[in-house]
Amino acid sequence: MSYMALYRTWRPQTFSEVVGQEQTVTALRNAVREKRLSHAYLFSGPRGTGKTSIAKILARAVNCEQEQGGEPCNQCSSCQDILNDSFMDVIEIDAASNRGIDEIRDLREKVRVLPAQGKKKVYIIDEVHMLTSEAFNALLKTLEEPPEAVIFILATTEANKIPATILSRCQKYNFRRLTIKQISSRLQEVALQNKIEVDEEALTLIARRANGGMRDALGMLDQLTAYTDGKIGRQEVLNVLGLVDDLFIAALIDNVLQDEIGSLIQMLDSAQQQGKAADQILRETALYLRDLLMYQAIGEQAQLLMVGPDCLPQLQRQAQKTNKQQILNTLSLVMDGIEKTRFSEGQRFILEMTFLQMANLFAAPASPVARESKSTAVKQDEQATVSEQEKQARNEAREILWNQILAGVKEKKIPTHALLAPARLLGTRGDTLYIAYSKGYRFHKDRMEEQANKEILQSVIYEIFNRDMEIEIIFLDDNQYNDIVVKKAIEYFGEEIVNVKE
């Protein structure tokens, strides 16, 4: 028999096996037991928290021939067929790849057919927020007048994208992230059953990295098991998952507080050379700063998420050198850096600029004597250098992203690429991407705004950003500043960026 991944092997088979979603499980079990089932459910929450698993348990429970107390028996022919994905009346649909109106129309026609095998026909629509507006409208008609023997289970990670008309016709269940304790406890059980040697500190690290998702945690344990032949310890987890430990982050913060820019950049460079991702370093820094803030606020009673016993003395010393406002400002800066790394290819520059700005934040109010000892000329040189580095980082990141967009468009249609090539990327703001043509390319701009060419560009942007974005194509002529969209672009990106020269 072929090997099955741990997250599949350990997928819960009954409501009682589900970890961390007690309120949802209780409500659904009672609904099955008392035969008070809704025709439509909406499961929303972060990935890996049990939405699809519970949907499948519910599908078995409503079709089970020997259901007891709201739980499926998993022994009868109906339960076995559903477990083997051979039950005709449980239909799973991936809305990410079946998002159009034609697929939903087909569903509407089939939904009227009575169940062939079981008591209820169950449709599980995963990532339902990916459906188009037209598809949602078609689905709405079915939800308004549902057949008696049909149950819809809609699952999504982005409930805010579901139309209100759909939401109002569903029973809504919000799935929360699992706690570190819940995940590490489950991992310990899995490790024991599979004879995997792993220490408690390693389990805690995996649980923290999983960010509340049990599936991610089991996937990481699987990866670590393949990587090491012996016992899995803290260092193995750090190496395989690309994490940085609390002592490393503490040393970074020490350099930030002491304004040791050379040592700071050297440490960041060393981490990058070892394959540590820039966004992960920033995430770990955010966790460390959170612990620093909590310790400063309530001392020994603080529940620390990252800092261990070996690192605690450094945390205590740093808490005496900083104040709450400094840490809050720095946390905001780090979170902004994390957001920027999501959509930028120039992650290293963003990482370095974030830590340089952190050093400025801590230095400003903390050491007036040291600041006064530096000459005005030196300070201006440093500020100019940082400003130039930031500008260079933004320009390089923008250029890399634009080349990526052009390459994607060229793969899909060469004539569209030829129309887009003379333009340049100004940047992104929220869910809008701004592109500009300079004077003399009116024909190219007009053709790019045609539906067929714009759809090709939008599809490439969706592949890169993994989300839909609006596209504003700007034409800069002699009267550029009279255009309201151009004015917005100038406000967002600055006149030196928007002023595209021939």
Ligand SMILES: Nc1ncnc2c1ncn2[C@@H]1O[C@H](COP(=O)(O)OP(=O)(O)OP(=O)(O)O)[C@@H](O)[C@H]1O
Given for the second form:
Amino acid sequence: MSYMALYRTWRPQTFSEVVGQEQTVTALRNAVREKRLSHAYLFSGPRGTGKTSIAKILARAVNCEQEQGGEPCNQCSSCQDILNDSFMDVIEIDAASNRGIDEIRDLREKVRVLPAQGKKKVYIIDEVHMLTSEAFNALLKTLEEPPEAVIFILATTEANKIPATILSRCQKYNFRRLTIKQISSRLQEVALQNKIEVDEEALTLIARRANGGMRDALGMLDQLTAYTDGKIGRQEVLNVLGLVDDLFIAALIDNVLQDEIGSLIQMLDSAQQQGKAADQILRETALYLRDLLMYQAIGEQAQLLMVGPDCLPQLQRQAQKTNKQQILNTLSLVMDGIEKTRFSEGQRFILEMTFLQMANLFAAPASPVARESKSTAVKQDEQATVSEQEKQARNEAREILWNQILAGVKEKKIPTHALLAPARLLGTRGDTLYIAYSKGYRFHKDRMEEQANKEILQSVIYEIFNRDMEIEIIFLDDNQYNDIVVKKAIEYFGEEIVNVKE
Ligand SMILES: Nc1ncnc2c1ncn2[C@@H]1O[C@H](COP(=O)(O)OP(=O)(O)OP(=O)(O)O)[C@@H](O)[C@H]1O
Ligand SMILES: [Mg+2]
Ligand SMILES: [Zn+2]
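Form predicted in complex with the named molecule structure, per the form predicted alone context:
Everything in the complex follows now, all chains and molecules, and the chain you saw is the first one.
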């Protein structure tokens, strides 16, 4: 016998077998029992939460020859035929396929034909948001004057894409993400029956990562049984699913918050050497930040997807040190990073860039007062203790950032790139980014000061930092340093950086 994926063998066959979705299940079961059926239902909600499963249960329940308490018997010939996909009056249409569109077009005539085999004709239209507007119109016409013995069940993950005219003609049910507890207990049941040895921590980890979807959770369990011999524990889950440990991400974020560029880069390096993909690290970081945000917003109530009990103290600490806006900004940086890794070969570079920008974002002080006190307080011992290693790490970081800025400008306008190329990046402080030319480049500097060129640079910087920044362009080898901007730059970045010798 060929192997059948767990999520298919474990499709709930009766309303009572469905996990969660209590309100939907109760309402539908009552409607069947009391024969108060609507002509059109809309099931909307996240992937793998039971929309198609419940649609099929409903299709059987309304056609069952010995329905009891609103449940299908799954034994009678109608139920059996529906289960075997050989029942003429239950028609499944995949709106995402070309055939689906043709089928909708034919719908208006076909729905008039009475059920051939059963009591009700049931049309299950999956992914209904994918219909073209022409197909929506055809569907609408049918919904406007529905034949007596027809039931439409529309299912979608994106209810917002359904025209209001259609929505208003459907009875709507919102499917919810399943809780970690609901998923892990189902997994436990599945594991037990299939003699899969897996410990509770592993199950919870899977359940967290499934993000409320049962199909994904079962898929992960499938994958784990295929790739592991013997007992499945936390480590197996992390390895097989290529996940990064929550503690690892927590440590990365600690480094981000403390602006520890050196060890940040080092950690990213070693993770990649251990075979973790750059995009995976970013994805896990996004998940972690999501948890951080949730924790900050609602505390202990938050349902954490990534952070386990061991990591919770770190999360709590970080939640105190950050604010919502910062995390949102960071999250959008990470999402951008993920997007970029999809199209780019330079994954490692993108990963590093993203984390450096994150550090930068947190380094940018929330208020000018905080900035002043931080920079003066830290500066004295900073100047004394900044190690060579740290200096080097900072220089590397600056280098990476500058290259990204140049690349962005080049993409927008090559002549501007040519003007900017001889300059160098001093760094950023607060809302200002400092770049510098040496004296020989007066022409370049002057042209860069022009509005049009500056705007290009500014827009690239906006894309990178996700916020507007002032740009200061200065000359470096100005011996007198009488320019106030140069003085400020030296104060911030140190003389050895500002005073470049070509
Ligand atoms: N509420 C649930 N209770 C029990 N199992 C579920 C539930 N939801 C999903 N599953 C499991 O996931 C599989 C897929 O579920 P289903 O096809 O009903 O999801 P869906 O909501 O239609 O997802 P999609 O939006 O991706 O089509 C089922 O076969 C079953 O194994
Ligand atoms: Mg479905
Ligand atoms: Zn039956």
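Numbering follows the first chain given and starts at 1. In this text, rigid core is short for the largest set of C-alphas that superpose within 1.5 Å between two forms. On a predicted model such as this, the values are computed, not experimentally measured, just so you know.
With a threshold of 2 Å on the C-alpha, tell me if I151 counts as moved between the two forms once the core is superposed.
For I151, whose C-alpha is compared between the two forms after core superposition, the shift is less than 2 Å.
Taking the rigid core as reference, does Q314 move its C-alpha 2 Å or further between the two forms?
Yes, the C-alpha moves 2 Å or more.
Could you tell me whether the Cα atom of D279 shifts by at least 2 Å between the two forms after core superposition?
Comparing the forms between the two forms, which are aligned on their rigid core, D279 does shift its C-alpha by 2 Å or more.
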